[in-house]
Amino acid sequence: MVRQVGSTTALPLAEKWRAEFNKARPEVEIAVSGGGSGTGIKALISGTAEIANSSREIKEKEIEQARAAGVEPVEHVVAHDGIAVIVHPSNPLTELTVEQVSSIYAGLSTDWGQVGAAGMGEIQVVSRDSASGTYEAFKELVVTLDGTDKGREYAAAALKQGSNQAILALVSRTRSAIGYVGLGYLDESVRALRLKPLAGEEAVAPTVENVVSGEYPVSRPLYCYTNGEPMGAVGEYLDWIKGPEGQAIVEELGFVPVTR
């Protein structure tokens, strides 16, 4: 059995990859589950997963823990993702600067009037939980202003959610909310804001094209980690994921193929 565990951002990809791969290789049993990037890496270290899905790079301390357990993590980039900042459709804003979003998430701006949406009232900040790679990527890229203010933390009042779907659902029904989700989760129930980069002059929309070009400021790779170079069914499966059929699914689900 190939057990693939981890990032909820990558979960729809993993589920679709499994389904399509099994059409050609039904004899290869693949079990897919989420739980967050940290959960996936822990499962790889403990030997309860052959593949860890992660929306962040493995940490040095996790590498040390893995090696202490006799596990040698090997990194595979399988897609790219943009993180979209979303608001309720009734919010009049269409764009914010990265600095403004950082100020909101750090609890420094608490009313929509402070960022140009007078009359919208107090901002309800919605975030992923700390087990999520999206939480950590957003903290690095936005909250700490790309690492230039490492002392900034998420506001204590932020409502932490366990998945992209939970954030999308909460923001879609909460007029005062702001949240963030992986690009592949966007739908018409929310509005995705254009973001002005730290050193940029123009706000950029969270689209596949803008992630590919590097113009969109909140984007990151998606990874699979294995114990050593993958062999057998695990190696065949990962080769398929990184090949034309697997990458076609990446594009189909709104992520960015590594082949772009």
The other form holds:
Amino acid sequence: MVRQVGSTTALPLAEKWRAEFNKARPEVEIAVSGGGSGTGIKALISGTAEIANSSREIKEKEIEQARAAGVEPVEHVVAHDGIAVIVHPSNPLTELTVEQVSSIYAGLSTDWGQVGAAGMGEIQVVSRDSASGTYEAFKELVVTLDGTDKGREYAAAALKQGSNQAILALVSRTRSAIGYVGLGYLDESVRALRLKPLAGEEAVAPTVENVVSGEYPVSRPLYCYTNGEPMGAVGEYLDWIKGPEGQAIVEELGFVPVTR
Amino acid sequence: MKARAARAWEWLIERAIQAAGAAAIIFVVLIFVFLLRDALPAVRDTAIGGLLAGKTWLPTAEPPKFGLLPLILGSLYVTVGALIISVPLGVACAAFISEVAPAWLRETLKPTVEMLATIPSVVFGFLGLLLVGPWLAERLGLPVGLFAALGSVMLALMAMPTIVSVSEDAIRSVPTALRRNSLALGATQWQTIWRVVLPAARTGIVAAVLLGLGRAIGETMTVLMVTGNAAVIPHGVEGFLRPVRTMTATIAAEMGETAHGTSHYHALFAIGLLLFVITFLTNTVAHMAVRRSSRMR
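Just the form predicted alone so far, so send over the form predicted in complex with the partner chain.
Below is the whole assembly, all chains and molecules, this chain first.
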């Protein structure tokens, strides 16, 4: 039995991996569930999961706890994911600098007029809840400007939603909202903004190609953690995930493969 | 021989019932002890004044801030709003069902209202999120369809069955002689209900309101879905039209991701302890109110 638990961002990937792997190897029993990156790592530590999915790197504190429980977490990068910044389709903006997005999320810019969309009113900032790897990754990459301004923090007034779909749905119904979702979740109900890494540079659209080339500024790896080097069924499954078949699914679902 | 066996059996049954009774108390005490054990380190990390009066809840910031004030006020706004809507509506509904409605209507109304209680809270959350929220936001000119009063409206719907059902029982148990006397003295039906029947049933109505309060303050799923979960301190009446974050929603949203033994983990337990204390006090006050008004009768 292989139990794979964690990141909700990686959940559609994990479900599809399981389904396709079981077509070839029906005798390997795989159980997939979500709950968030931290939940997955907790499950790995407590021995209730063989694979922890995480959309952020494991924290020092978690490694300490794992070792105390006799678990040695081993990291595997299984895909990359871009985080797209989205607005309502009626919003006149098509691009922003990373600094502008950061100042919106830190509560320094509160009116659309301050970032070049006068008349759109007060900005309704939508964020994932702190129980999310995407929340951590977005804070690291955007809000703190890739760690260069550690003093910046999410504004308390940000609306918190529990999943990528919830953010997508809320932004698609709210004219003055801004949100962020994983690339794989984008659809035509919202507009994904092109981002400029720095003012004056060219704006880059959130696409798989631009994440692969490294031009799109907001992307992060998706991880699987195992207890020690994976053996037996777990090892076979992870090799398959990192192999051509697993990575084809990564691309099919709008994530970015690691082998390219 | 037979008699002795029967006595032994009796003794056994008595002990079993005693144990069951004691178990209920033991469970409550154990829950309190476990909450306290995991909540106390939070008080050590952040002074109790800092916890209760701290104005910022940013548990994953560096350094983290564990101010509970926005969460306490968020819960207060949503709950008070729910009571403002559900108490007058619920008591009036109960009075109508028991005093005014003809028998056939009563037989359909009460089960219909009680049906509301069987709807899962996540369904109320969905209705609020997709129907009531956007509709209200458009009518009130709000920028976003997630705000405190929306939580109040949904919680009011959920508390209605409790309030109607318990108040109706209380109103119905008012002796018929009181009504007849009042009517015989020339009072109208309205005067009889307002001045005689409702005051006579106040014990049960207080119990109904407090049960409704308990339902509202402890509800999690619905408020998590419809109140926006922004940890800001609400101000004045306008606060009802702004997003808030309640204590219950905070625990539900954050516990899954919190590493065991961190100060964030203990702070969430401190919120749990606070909720426990609040419901405990509500119950105690309810019992005192019930005892006092039954003495006065």
